[in-house]
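Here you get one chain, nothing else, as structure tokens; it is the form predicted on its own.
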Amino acid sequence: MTEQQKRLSKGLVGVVIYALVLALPWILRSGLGVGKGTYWTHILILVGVMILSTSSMRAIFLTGEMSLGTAGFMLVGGYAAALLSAKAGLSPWLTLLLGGLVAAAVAGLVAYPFFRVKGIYFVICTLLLGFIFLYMAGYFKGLTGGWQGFQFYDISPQITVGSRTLKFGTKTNIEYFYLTVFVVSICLFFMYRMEHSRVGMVWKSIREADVLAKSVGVNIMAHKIFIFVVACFFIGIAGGLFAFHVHALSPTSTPANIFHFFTSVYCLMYMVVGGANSFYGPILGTSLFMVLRELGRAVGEYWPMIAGAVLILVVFFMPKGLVATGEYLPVWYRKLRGLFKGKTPSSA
């Protein structure tokens, strides 16, 4: 097969499985009933915020440093959004832009003093950071609503023709389903060709030997400011796709609550699984690990424990992530197939 025809396999196959996403929410209707299949798509939108929080994440991991601050720019863009429509009146559609602008000048504000740190150090200033942002908004009350939270459900985004109105924000969420495809993909591809282009292979050198690409005359400090403002861009606009969703945001920990330290823990843990090295591998790890979550609720307390062990086996036995399942099974039946062929009858 030549390298045209591996590429339109590839497109192929990247075109029945969006084909397959735009239908899930009619799927699940026909199969499911209202209720329930309302219910998944409800979870499927949440699949794609978090699929976008992600891929930000692996985008500042591109430079070799890892953040933990995931959640806290997602509540700067979330609360940023929510506020500037509920308070100042402006749309929806300004303020979703607005809300991934504000994180992003947050994150330019700090990025300089945090990447004077490497490593560790900078994965505990994200963290902190994280609770900062946590804490601020349950204490600054006039503004935020404080612990208890703020409610604006009249609020949503929508379009106007003539004298039809397209509100994305009613109960059976395939509207807002098919925005957030909309603008997840559209982030996806900006963050795709960012990867693939030179200054992705740039990032990628700072990465792998920082030293050799700082000889060779690579402003490492500015890529890095460069990629975690841009990546919390896309984060804050995922905290506002998030609040116009469920129309409800607090600091507590609450359904309205994605904004704790445990949703960056998460999606290290899908960035992780899914393949860290492959742009498809945190959307592959987020959906399947959320998927697997809401069938298994059932386990309620024991899923941490759960996605714990999974954590473990996939670093032990698939340390490229599930992306690399088609390079492992041949391996993984070749020894099989040794250690049958090698035992004798007595052993047997």
Contents of the next structure:
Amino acid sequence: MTEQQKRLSKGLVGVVIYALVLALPWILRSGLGVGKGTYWTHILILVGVMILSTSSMRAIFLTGEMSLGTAGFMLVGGYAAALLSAKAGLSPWLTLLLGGLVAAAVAGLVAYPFFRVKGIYFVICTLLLGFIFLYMAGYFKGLTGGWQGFQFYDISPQITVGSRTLKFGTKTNIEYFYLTVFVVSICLFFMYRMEHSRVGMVWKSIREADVLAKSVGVNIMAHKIFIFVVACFFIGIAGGLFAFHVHALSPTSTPANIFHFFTSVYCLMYMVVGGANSFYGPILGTSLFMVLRELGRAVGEYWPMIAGAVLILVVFFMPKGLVATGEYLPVWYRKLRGLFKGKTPSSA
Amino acid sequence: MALLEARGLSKRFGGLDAVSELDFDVNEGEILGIIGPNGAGKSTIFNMICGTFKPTSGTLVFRDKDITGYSSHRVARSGIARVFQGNVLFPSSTVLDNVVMGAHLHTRLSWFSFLFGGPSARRRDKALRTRAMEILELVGLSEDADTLASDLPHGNQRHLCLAVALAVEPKLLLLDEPVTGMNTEEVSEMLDLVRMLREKTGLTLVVIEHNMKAVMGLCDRIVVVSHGRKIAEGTSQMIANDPAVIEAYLGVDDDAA
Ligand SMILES: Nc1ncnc2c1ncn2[C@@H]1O[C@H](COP(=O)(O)OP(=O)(O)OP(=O)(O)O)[C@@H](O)[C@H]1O
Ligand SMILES: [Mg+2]
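Show the same protein again, this time as the form predicted in complex with its partner chain rather than the form predicted on its own.
Now the full complex is given, and it begins with the chain already shown.
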């Protein structure tokens, strides 16, 4: 019974949060929000894109390997989607998917050699790959427009019903926001199911004791390649979502220089701050950090410094991340009370 | 035809011959002991059988199949499981989940059912858990099914290591020092368990052990290695009276002093 009640209340919380997310653009527009509504909707779309990237990166991390190629695979997915639509005239609906598939294919090509090494060496491989993608996008001028990039303002995902056409993200950002929520939700749903199924258990076993996992018959290489390819598929989709939102790509795409290596580091940071052990960690970390950054626009160039400081504080005081705040509060409370009473805090 | 045949098995680490030119057979249904002083190369033998290390030279034939140089998961698939020298477990998983993971090779779930569950997936999952519980009962850990593996005391962790290996349902089970660090009572418990397993399931075992008394009582045959070479082979009595064996062990005492 209690198990059922727990699940019910969890479901209810989920529904409420989801409804809130869906209502966000309207809340922000109605003047409750800070600044202009359209701008905030734009930020929310970026948050959605980054949530998808960060969650995918965490999926790779579930096998114990850390990839810093996130931005690179976003670039691959974004460019593939945009180019296939702009140059080959394919529908953005299709190319959004194809962008993911191209990113997955590229990931599949490099996965085997990359996973021959572990730990820091794997991190470096993925990091360098991201740079290679960035410079390739800059150098193949004929196809990508080089460092200037290319625009495709007239191309948007659209739905035609009878004689009426809805183009996503042309009049206001709100339709595109809903599109983003929709796509990201589907991707997250798949990742959630995977993590909480048998394969998720196998990933955990690889992370915890790979020698034992091997000795009971787990093909570690195959599992690592699989999750890397799947994660890069989703990261590629995130890149595509970004592309059809901003309608212009370059290796230094604004906002925030998204294809730069820094984005990969930010993903890592969002995950750790939110809580790497939890599926919801990346979602919470990304939302909070990105919204805070917008609110703190005033600090401008100091942002990376502040972000770094927050990260260090969280790592020291909340190693399980912000999702575990509920666990930390009582402990801190007891410690504080102990301090004021002049006693040593009990460890209970 | 022996279950496992090792011929000319050798492993070099840089300039060190950890194992050299080793020949031995493991017969179906027997318990074979491997003994030898520290650093003799015993664990290295297991590492070569299990694909952790590729042998520098030599062959391993298991059930008439050449498994030399197989990767670890293929070795497991061919029917060899192993208990490591240390307590290698999935520390932050429950005792039950450890055993369920051990049964990895016996879980077959289709893509659809593993993503979305469904009755057939639930049925199979339940069967798997029932099987895992049976194994836990066998090793005497059924009461601790929901404990985290890392929270078990050493002796019980050793039993859990065995349970995980049993879940693989191997033909051949390799135990690397199963009773090290246990008190007398735990030792005899473990030995009884191993004997019972052999009788009940017809499992073939290879046991590496330091505890001489334990090995002598348990094994049908014993292979003695020193400095990577086989110096004696035979029954407990034959080994106990072999001058080469006595010398090898006395020599080690000198080194250790
Ligand atoms: N990965 C390795 N790299 C280099 N040398 C190794 C490696 N593994 C083992 N050795 C060396 O090979 C020799 C045999 O080691 P092994 O672990 O097989 O001994 P052992 O008989 O199991 O000893 P113990 O009783 O202490 O477990 C030792 O000298 C050891 O230092
Ligand atoms: Mg050893």
